[in-house]
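This document opens with one chain alone, in structure tokens, the form predicted alone.
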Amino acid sequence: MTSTLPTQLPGPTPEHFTSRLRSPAVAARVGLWLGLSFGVCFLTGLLSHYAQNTSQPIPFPTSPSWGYRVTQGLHVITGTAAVPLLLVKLWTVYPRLFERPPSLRVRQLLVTGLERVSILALVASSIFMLVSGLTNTASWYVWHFGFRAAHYGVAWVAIGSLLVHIAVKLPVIREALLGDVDDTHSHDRATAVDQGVMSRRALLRTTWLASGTAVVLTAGATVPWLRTVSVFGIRSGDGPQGIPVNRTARAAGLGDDELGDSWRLTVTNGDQSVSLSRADLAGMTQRTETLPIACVEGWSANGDWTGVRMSDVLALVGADPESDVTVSSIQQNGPYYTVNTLQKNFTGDDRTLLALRLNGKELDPDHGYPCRLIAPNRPGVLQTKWLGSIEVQA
């Protein structure tokens, strides 16, 4: 008794999908822009991850002061643009998942298996990255794992599986891109003959329009002149003193007792220490710097910050102005970033301030009153609010 392999995988057969729109010509063109979006999103994500590291072999630059604002804006914008691109890409290639390898030779089976595994990893990781990224922009955390670590790890899975997929499908991609979009290619499915309600060109135009619309509706969080039309832009300008906030004083567990006259900032350098009230800081030489604050969620805004240079405060305890320091917040229930390291290139930069005022007015409690850190080209999550102590690292 002999047995034969089935002619196709269980489930729908490729013959069920007859639309000409499901073709390598469409998939390759959508995939090209999807790959570019993923690439930019991946690289800017790596930059953001590096900026938040405590240890940096190459110091993260302080200039231009708007650098992180631009890269993080690009990160969120390209991630948003990828959503409709990914949906159309999956729709076009879906029938291929039910095809049996054209040959039972070991080499062909291995290539096909590698392709299917790479697609599975790419689809799963892409969906995770886009969904978790979009929910992160809305500060809606429905999971119990660390977003930053998970997002970083899965990003490598996504980009690795994408590169494998491109390598396996490169001949098909090359043929599809070099030919006219309406041409019949050798890799077209024989059953894909139904003209449908639109042409391939119309589908591509609709895809570009959907992707562009998604960008315009969200980019106002980064691009100020789009804020009137970016209805889905999260925190795109609203907030106390014209600057959005992610975490309020109340959410941080702070009230009048913690933020009142009893508040003190402790600055320590070895055995030298000083305790400063807000009045003490206000009595020192004040500087005003126009600096953006940019958040990992994608929003950013410029502000005129007034306060004391970090280097002037460190001089009170005899510290080198270019010293790595540990800055700590007095917030009560913030599990992340309550304590972080400010590297020496930031402490030595004259634009790095212990801010007391914003846009000409005393800091709002939600912006870090009595005192907060503001530094150029630094992730917003590290611009520590409600400062309690600064310690020079040995």
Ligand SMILES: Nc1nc2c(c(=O)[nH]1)N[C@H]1C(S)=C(S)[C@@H](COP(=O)(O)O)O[C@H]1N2
Given for the second form:
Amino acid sequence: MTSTLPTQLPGPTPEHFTSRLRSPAVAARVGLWLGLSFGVCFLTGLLSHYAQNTSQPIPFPTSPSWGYRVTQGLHVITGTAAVPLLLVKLWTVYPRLFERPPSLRVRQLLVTGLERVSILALVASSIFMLVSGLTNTASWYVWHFGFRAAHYGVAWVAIGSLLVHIAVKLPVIREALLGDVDDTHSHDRATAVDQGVMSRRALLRTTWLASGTAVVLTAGATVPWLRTVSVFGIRSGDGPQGIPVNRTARAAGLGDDELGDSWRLTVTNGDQSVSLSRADLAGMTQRTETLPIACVEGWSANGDWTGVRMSDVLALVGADPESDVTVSSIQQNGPYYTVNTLQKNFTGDDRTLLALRLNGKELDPDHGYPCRLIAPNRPGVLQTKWLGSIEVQA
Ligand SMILES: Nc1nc2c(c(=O)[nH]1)N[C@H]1C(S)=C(S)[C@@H](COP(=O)(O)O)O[C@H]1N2
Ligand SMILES: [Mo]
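Can I have the other form now, the form predicted together with this ligand, not the form predicted alone?
Let us now look at the entire complex, which starts with that chain.
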């Protein structure tokens, strides 16, 4: 006896989708690249998240100085590449959502139900990751939640459900990848009988091209020779002194009063404290280091920074150069970006400077005049501008 329960979900029936382009052969190939992009994006994302943690049981290394620039560049590039891949993948597989479970036995219903829930989690989290990431690279903060916490939390949902999905589909993936793209027999839906508007190979080529184009249009934000073609690498253009600016002095609420002669840097170690004017800092031994600003949003640029070593300034208050310190900006409209911890391996690194000059000139106010922090291999968001105080942590 067959059941008469309504097993068909509302909406189109599977018979509605007749294109042979929608096949495991296409889905597996696009899925392979999508999975690789997600994998690289996830790992580089974990690094970026860890680099921003105040407490780092395993010290985040200070070398190579360009490491974070590369990993965060990869993070944004693979995320961008994933957008066209995800769209094609969803287009290829979504008719499956309208398929009825193979039988109405409780076990089958349960398996099908679980699989669909995991697919739902995967699709929803993937879309969330790419949309929130993309709007962030466009520096468009429309979110009413903390971007970092949400993007990090949902990443685990995405990668977890992706692993479940791969495990469930492994036999199909294997067969599809080993077989010929144009093979219309194995695992194809019975109703997929139309040739479609193009060949499967052409669809795949178009997909790779779309993905590559998306990368080229944005990667100039971090790869200098791509700048001229990266029309969407929106901050790739020059800011003052050849380096982009994410927040100007004016946007930080700082003007001549705050940044003028009355400015002082307070350095504190327990009950020892000094207050330094810009002339005091300029009178100390000056060093120049070539270090990148590598914004979490994906853009990055190298600068020649000149200023005083962090360890030289700490010596004025008798502090061990290898101390965790709290670095604060005079900027008032925080709390983001204005206060953060510099871990002891960064504090003690000779390349970590309180910079006064950039590329041979006085720092532009938008780059943090009178004085900003610049340290090797550190997310841009932690390179505090308009410093006000440095305090050795107890
Ligand atoms: N006080 C303060 N420091 C700050 C910021 C800020 O908004 N306020 N932005 C940070 C971010 S997100 C980046 S990427 C770098 C950018 O430095 P730049 O504007 O000199 O290129 O500064 C960092 N330092
Ligand atoms: Mo940034």
